[in-house]
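First comes one chain, alone, set out as structure tokens in the form predicted alone.
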Amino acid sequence: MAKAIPKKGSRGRIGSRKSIRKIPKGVIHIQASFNNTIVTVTDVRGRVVSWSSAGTCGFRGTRRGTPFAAQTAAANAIRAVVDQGMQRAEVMIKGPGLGRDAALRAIRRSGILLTFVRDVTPMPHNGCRPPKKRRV
């Protein structure tokens, strides 16, 4: 077998592929289902900087979509952006959820200005026949 040679410039990447780069202004996005809430941090043109979600901090099973796992989900997306030095953010909530209020508190709660508050949630305008009713 022939030995590969090494190419003369490939040492291999010194400093770290992620740069901090500093988001003074930002959007949080909250998904809100039944079963989840996710929270995304983006910057002002939809590049996401954190997110975190009720599953990914430890909550399994039917605890995920309770109001502290999604007000704990909040908290961990916020405390990364706000040591890039985030200091005012948009808010959009999409979903019926239980956690759209907790998360809210918790964003308020961290210290970010919030310059507005839109429910971003999809209404049909008499779209699609709705599934029959359950029949327990």
Partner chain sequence: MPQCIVTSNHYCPPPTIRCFSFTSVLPSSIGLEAAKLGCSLMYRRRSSRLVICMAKERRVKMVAKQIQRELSDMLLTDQVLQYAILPEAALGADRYLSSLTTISDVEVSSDLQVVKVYVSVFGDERGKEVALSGLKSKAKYVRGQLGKRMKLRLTPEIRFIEDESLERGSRVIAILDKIKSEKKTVENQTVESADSIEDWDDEDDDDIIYVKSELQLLLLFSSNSVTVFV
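Swap state to the form predicted in complex with its partner chain from the form predicted alone:
Just the single chain follows, nothing else.
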């Protein structure tokens, strides 16, 4: 794998690059699996601004999959960005799980305007063999 491509702004600088960019419009990715929910806020190009998940919010085990954990994760992720002045956002939802609904409602409650809601669950055009069926 090639090393990270050197970005234009950071040539010659060793330490961390503090990126306090003002982003009026961003994209919120919600990955909602059955056991966890990860909320990532990026800009329109896809560069991550901040993220949060149910696990990092302090829930462990089965409680990570609950809708309440999803809404705290979404609130956490957005709090960091609202201060940077994001007003509109597009939401991309991936995966089944309870986090889809709960995180969406938390985002709408926080005052950010939702422009689009898209479902980007990866769908194979009959590619890899799925794992074996669970026996109940």
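We call the rigid core the largest set of C-alpha positions that still match within 1.5 Å between the two forms. Everything quoted here is computed from the prediction, not taken from an experiment. Positions refer to the first chain, counted from 1.
- Relative to the superposed rigid core, residue 123 undergoes a CA displacement of at least 2 Å between the two forms.
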